[in-house]
Each structure stands twice: as C-alpha cells, then as structure tokens.
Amino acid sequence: MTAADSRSAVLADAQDYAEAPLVTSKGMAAPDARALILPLACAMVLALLAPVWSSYLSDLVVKIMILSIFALSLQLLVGGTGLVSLGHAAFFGIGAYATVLASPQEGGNLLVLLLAAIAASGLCALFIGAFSLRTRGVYFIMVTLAFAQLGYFVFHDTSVGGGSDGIYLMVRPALGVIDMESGRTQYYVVLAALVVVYALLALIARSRFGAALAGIRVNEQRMRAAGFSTYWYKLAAFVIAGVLAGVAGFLLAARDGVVNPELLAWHHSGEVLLMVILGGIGSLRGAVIGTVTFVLLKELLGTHAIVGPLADHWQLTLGLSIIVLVALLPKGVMGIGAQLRARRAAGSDAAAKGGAHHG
C-alpha cells in the first residue's frame, strides 16, 4: 500500500469513527442533498415571513441569526475538530470593533468594513491559534481564555475603543441599494450571511479537509502517524472559525450601531459554548437549534408577563433550566430522536424477553 493509499484509508476510517451527522458519510465528495432540504426550507420560510413579523419579532430573529453564525463558527472547533475554546468571543468582539473603528464619519462601504472585520479577526485568530494550539486539553482552554481576557482589557482599559463605554457607529454601512439603516435590509443581509456560512461549513464537513479534522478529533496521534501535519490543520480550522465569528461581530455592529468590551468577555464565550452544547455537539443544525433554544429561554424567563416576579432572577432560572436540559438531553436537542428510538427499542426487547419467558 502506498503512502497516499494509507492516508486515504485513515480519512475513510475517520469518517467511520466520527459521530457528527455531517461527517459520517463514507463518500467525502458527494454532498447529501437531503441534508440540505430542511435548512433551505427554513431559510425560505424566514425570507417569506419577514414582511409579517412585528418589529420586536424581526429584531429577535435577526439577533438569533447573528448568534447562530457565531455558534456555527465555534461548532467547527468543538464539534468538528475537538477543540474546546473559552476565548471565542474575542474574535466576535474584534470583528465588531474593527467594523466601527474602520468606519468613516459619513458612513462606510459595507464590503470594505466587512473585509476589515474579516482581516482583523482572521489575523488575531492566526496569532492566538499559533500559540494556543501548542497546548492541549485544559491548558488549551485556559490559554484561549487568557488571550480573550487580554483583548477584553485592551479595549476596556484603554482609549482604543472608547474604554468601558464602547464606541458608536455614526452611520451604518451601505453598498448601493443595500443600506443597513433599514431594518428590512438588515434582516435579509443577516439571513443571506447565515445561509452562506451554513453552506460553507457543510461543504467543509464533507471535504477531505473536514474528514481530516474529524480524524484529529477522534484520534490525533493516529493522524500524525499517518503523515498528517495536524497542527496546521487545526490552525486552519482555528482561523476559519475566528473569521466567521468576526463576520458575526460585523453584523452585530451594523445592527446595533454600538460596540463595547463586554462582547469579548469570557461569559460571552461561555454562552456560545452553551448554545453548541444545548443543540448537540457535532451538528450544524444543532448549533442553530441550540442558539434558538438559548435565546428563547432567556427571553421567556426574563419576561414578567410570563414568569411573574421570577423574571427579576432570570439568570438563576436560566441556569437551572440549562442544568435540567443538559441532564435530560446529554446529546442535546438533536439527540431527542435517538433517545426516543433507543427507549422504544429497549421496550420492544423487554416485551420480547417477557413473552419468551412466559412461553
């Protein structure tokens, strides 16, 4: 067997080992059209419903879509590569800050500001990843957290980004007829970005590169033994995830018109990690569903009209709710179907054994 054959065999085995729904197919090149039908249908429904949403619902949906892009970017690290980062919010915040800092007083070009956010978050991800990926396990988690907090204090304690008050975007970006001052335009731009990011990550998961990342997640030592330079694969995944988080930060800055250091804080990284866990690690759909679950829980538990005085303590009830959900759904919302099938199969086996015993 040649070295190339050996590497192909390892990649095929990585596909077999991988638990993620989007990387389990043995064919690495042919996309599964059925897996894209539901996401495309959801995107079309969101596009058609835009005119009938109230301003509150439209704003909430835009917020969920931006956070979904953020969660999808972390899913590439956690679910795709096995790298649990607690500093991912740094790239989200840097993308948002780069958008505002690069914007002129009269309003900036949407494409130029987007490229500025991508460049800033990508370069920071390259720098942080180059150091962080030389560590593993809990040390990787701590190093990424330390870098994120370093970024937080740079913006919080200096005048670079307006200190703890943050800075404002004087005029939202535009490109021709695409003007982000319009709420409807914001909605469709964010929806288009979510579709593009989802499709990109689905293609990555089904590519040779995605198969190599899945192999690294399952058994990095084996991948190195097969001749893969795993460090560079992980660094590429880290930079891609950082860039996508920067895109989410750009969209947030264009929507809110203001940024502050809290965007880079460690608890923001913890929140996006919770979204990925709630939905189900290893699934792109899970990242989006986890984001929807987390944001809706936050909204419901903080509304006096629904939970009464408990709304004043929404952080406590949110924490308890997440503990219950994680205990009941160890594989996230995406694992509900598998849990029900396992219980049904267990019930059938018990009935069969009972019948055989009586017979």
Contents of the next structure:
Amino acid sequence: MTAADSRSAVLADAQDYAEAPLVTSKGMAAPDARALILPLACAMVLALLAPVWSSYLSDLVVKIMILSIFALSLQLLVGGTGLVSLGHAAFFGIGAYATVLASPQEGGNLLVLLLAAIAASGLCALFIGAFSLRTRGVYFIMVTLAFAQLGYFVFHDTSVGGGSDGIYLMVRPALGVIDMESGRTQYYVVLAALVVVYALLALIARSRFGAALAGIRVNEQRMRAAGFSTYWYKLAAFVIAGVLAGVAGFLLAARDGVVNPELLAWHHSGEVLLMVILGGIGSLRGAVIGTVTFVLLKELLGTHAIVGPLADHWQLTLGLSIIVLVALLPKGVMGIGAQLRARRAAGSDAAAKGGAHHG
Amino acid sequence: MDLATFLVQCLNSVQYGLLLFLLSSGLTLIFGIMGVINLAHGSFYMIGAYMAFALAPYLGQHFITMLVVGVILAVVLGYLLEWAFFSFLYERDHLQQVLMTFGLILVFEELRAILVGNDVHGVQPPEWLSGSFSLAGMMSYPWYRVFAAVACLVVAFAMYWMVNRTRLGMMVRAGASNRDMVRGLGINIKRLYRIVFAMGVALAALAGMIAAPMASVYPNMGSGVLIICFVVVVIGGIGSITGALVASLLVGFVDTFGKVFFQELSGMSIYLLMAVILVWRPEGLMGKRS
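Please supply the corresponding structure for the form predicted in complex with its partner chain (the preceding block corresponds to the form predicted alone).
Below: every chain and molecule of the assembly, starting with the one above.
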C-alpha cells in the first residue's frame, strides 16, 4: 500500500468515525439534500417575512443572524476540528475595528471594507493560531483566551481605536444600491452573508479538508501517522474560522456604526462558545439554534413583562440557566431527540429486565 | 530612573508577584488535582476583597484576626460549593466545566450587586500598618505592602511545606499525577477533593483580603485577575506549584516595570511575555512535556 493509499484510507475512516452531522459519509446524496432543505427554507421564510416585522423584531433577527455567523465560525473549530478556543471574540472585534478604522470620513466602499476586515482578522488568526496551535487541550483554551485579552488591551489602552470608549463610524459602508444606512438593506445583506457562510461551512464539512479536520478531532495521532501534517490543517481551520468571525464583526460594525473594546473581551468569547454548545457541538444547525436560544433567553430574562422584578437581575437568572442547561443538555438542543430516545430505550430495557426477574 | 524608584518598583514587583502566586496556586491546585477548569476562581478573589470590606468595621484593627476569620469563612464557602456544585463537574468534560463556571461567575457578580451594590470601596489598612518607612533616604515605602509581601511569603512556605512534607500533601501530589492510583489505594478521594477545593478558595479569598487595602474594592475585579492567573498558570506549566511561583514573580516584574516604562502598552506586556515563553516552551516553564 502506498502512502497515498493509506492516507485516503484514513480519510475514509475519518468520515466514518465522525458521528457528528457536520461530516456526513460519502455516497449518501439523499440525506445531504435533505440536510440543506430546512436551512434554505428558514432563509426563505426570513427573507419573505422581513417586510411585515416590527423594527424591534427585525433588529433582533439581524442581531441573531450576525451572532449566528460568529457562532458558525467557532463551530468549525470546536465541532469540526476539536479545538476549543476561548478567545474567538478577538477576531470578531478585530474585523469590526478594521471596518471602522479603514473607512474614510465620507463613507467607504462595502466591498473594500469587507476585504479590510477579512485581511485583518485573517492575519491576526494566522499569527495567534501559529502560536496557540503549538499547545493543546487545556493549554489551548487558556492561550487563546490570553491572546484575545492582548487584543482587548491593544484597543482598550492605546488610542488606536478611541480607547475604552470605542470609535464611531461616520457613514455606513455602501456599494452602489446596497447602502448599509438602510435598515432593510442591512437585513438582507446580513441574511445573504449568513446563507453564504452556512453554505461555505457545509461545503467544507463535505470536502476532503473537512474530513481531515474530523480525523484530527477524533484521533490526531493517527492522522499524523498517516502522513498528514496536522498542524497546517489546524492552522488553516483556525484562519478560516477567524476570517468568518471577522466577517461577522464587519457586519456588526456596519449595522451599529460603533465599536468598542468589549467586543474582544473574554466574556464575549465565553458567550459565543456557550451558543455553540447550547445548540449542539458538531452541527452547523446547532450553532444557529444555540445562538437563537441564547439571545432569546437573554432577552426573555431581561424583560419586565415576563419575569417581573427578576428582570433587573438577569445576570443571576442567566447564570443559573446556563448551569442548568449545560447540566441537563450535555449534547445541546440538537441532542435532545437522541437523549429522549436513549432514555426511552433505557426505560424499556429496565422494564424488560424487571419483567424477566418477575418471570 | 534613579535607584530609589528602581528599588520601590522591585519591591512592588515582588509583592504583586507573591499575591499572584496565592491566587494562581489555588487555581493550579484545583486544576492539577481535580482536573476542573474553574473560571470562577477570580470570583473567590472578589469575594475575599468584599469580605475584607465587610469585616473591616468590626475587625479592621485586629487585622490578623480578620484574615483568619475570612479564611475560615472562605473554607466553609469552598466546602459547601464543592458539595453543592463542583463535585458534579468532575465527570464533565473541560468544555462543560468552562461553561458552567462561566455561569457561576454571572451568578456571583449579580449576587454581589444585590448584596453590596456597584460602588467602588476603599479599605483602610490597620493603624499599626498604616505608616511608611524611608527607603534609601529618598523614597517612602508603605509598611502595609511589606506586610502583604511577608504574609504571602508565609503562606507560600506553608503551602510548600504542606505539599512536600505532610501526608495530605503526599496525597495531593499523588492525586495530581495519578488519580486512579490514589483511588485504588483506598484514599477517600471525595474528601481529598473537598479539602483541596476549600483550600483553593481560601487562598484566593486571602489574596483578595490582602489586596483590598492596597487597591480599591470594585465590581468585576475578579474577571481581570482571573485572566492574569491563567497567564501565570500557562507560563509556569499547568499543575506545577513551583512553576506557578516562578511565573508569578516573572509576571509581577514584567507588569510592574511595564507600567513604569511603557505606560500605554502596560496592559499588554504580560501577554507578550506569555507569547515569547510559549514560543520557547509550549508546555510552560515547568510543565511536563507530553
């Protein structure tokens, strides 16, 4: 067997290994198509419903969609490659800052600014990834966290980005008829970006590259033994994830017209990690569902009309909810079905055993 | 920079480094022995500082008594928390530990806001420690900072002695290197964990109490210090108490002198230090090579 043969054998194995829906086995065209129907239908509904929504609702949906892109980008690392980063907000914030810092006084070209955000977040991801990926496991979690703090202090302590107050965007970016000043345009640009990012990640998951990442997640040693230079695969995943987070940051800056250092703070990294885990590690859909769940939960717990005076202490209720949700749903919202099935199976097993004892 | 300023900064570095050691040794103990990543460790530091603020009106003049009372309260808190919450985290993977302790931070922060509000408070050092002495005939140095350094040093030595010379320390070291073996030898691992965790909480709270008269007591003080602790633990090598001590002093020096020489970039200096050290040794200064 040649080296190339053994490598494809490992790749094929990696695809079989990966039980997570992010990587589906080859030759199963039907489930693949079905897997895309629901997200596409959701996107269609979002596109069609926008005109009838109140501005509050439409604002909330835009916010959720931007954060979904952010969470999807982290899913490539956590669910796709098995790298738990606790500093992912750095790339989100750098993308947002790059957008504002690169825009000229009278309003910039949307495409140019997007490229600026991508370049900035990509370069930073390359730099941070190159160092962080020398470590693994818990070290990786802590090192990414610390690097993100470094970025936070760059913007917080120096006057580059207006210090701790942040910096305003004079005029929102535009490109021909696509003008981010308009709320409607913002909505559709963000929706389009979400669809593109989702499709891109779905393609990656089905590619050879995605299979190699899954192989690294399952058994890095084996991938290395088969001749994969796993470091470069991980670095590539880290940079792609950083760039996509930067895109989310670009959209946020273009929507809000203001950025501040808090975007890079580690609490923000913790929140996006939570979204991914709340939804379910390993599935793109999970990242989006987790984001929706988290944002709605936060909204709900902070609304007086629903929780009464407890709304003033939403941090307390949110913290307790996080603990309870993580405790009860170790596989996230996407895992609820499997969890229920397992419980039912266990229940019927126990019943059968009980019956046998009696008999 | 003249000699006196240099000396003062050196003293400040050592004192800050020792304080960091109290904090990060607790984090290292909890991670090294129990394998739990505890993001809420900074909250225990905050709780300690607020404890000093709450106890000062009654015991402020009997400062040592106050520290002892605070440590006892922290041990009780740690013991209860381990029983009620952390004992459920051992079986969870690191990701879930990160998230659940992240949730715990939110709970602690909000409880603090409810109980004591969001104001910034100051704590006066006791009268017998409130003066300062003259250094090299030019600069004056507060006695309280000397006391803080000595107190941290005493605890550090006590820790060293406990870990290396006592039966409990032997179990702790064994637990850090091979948990199943310790369980197999019939040592009550549940109780060992509870003791170690309570000790970690007490160390963090003690650091908070000692720090309170030097820095003000303010909301979010825990989360800032938590990240610095992580940096210390990563630089020193996870699970190594000696590594934590070396790294604490190193971070203390870099941070203190960074503030003097590069005011604008001081927040970043320790992260740059971390990057440099990790390029050189990815597993930290005293970490085990995998």
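Residue numbers count along the first chain shown, from 1. Rigid core (definition): largest C-alpha set, two forms, superposition within 1.5 Å. Given the structure is predicted, the values throughout are model-derived calculations rather than measurements.
- Per-residue C-alpha deviation between the two forms, core superposed: R343, 2.9 Å.
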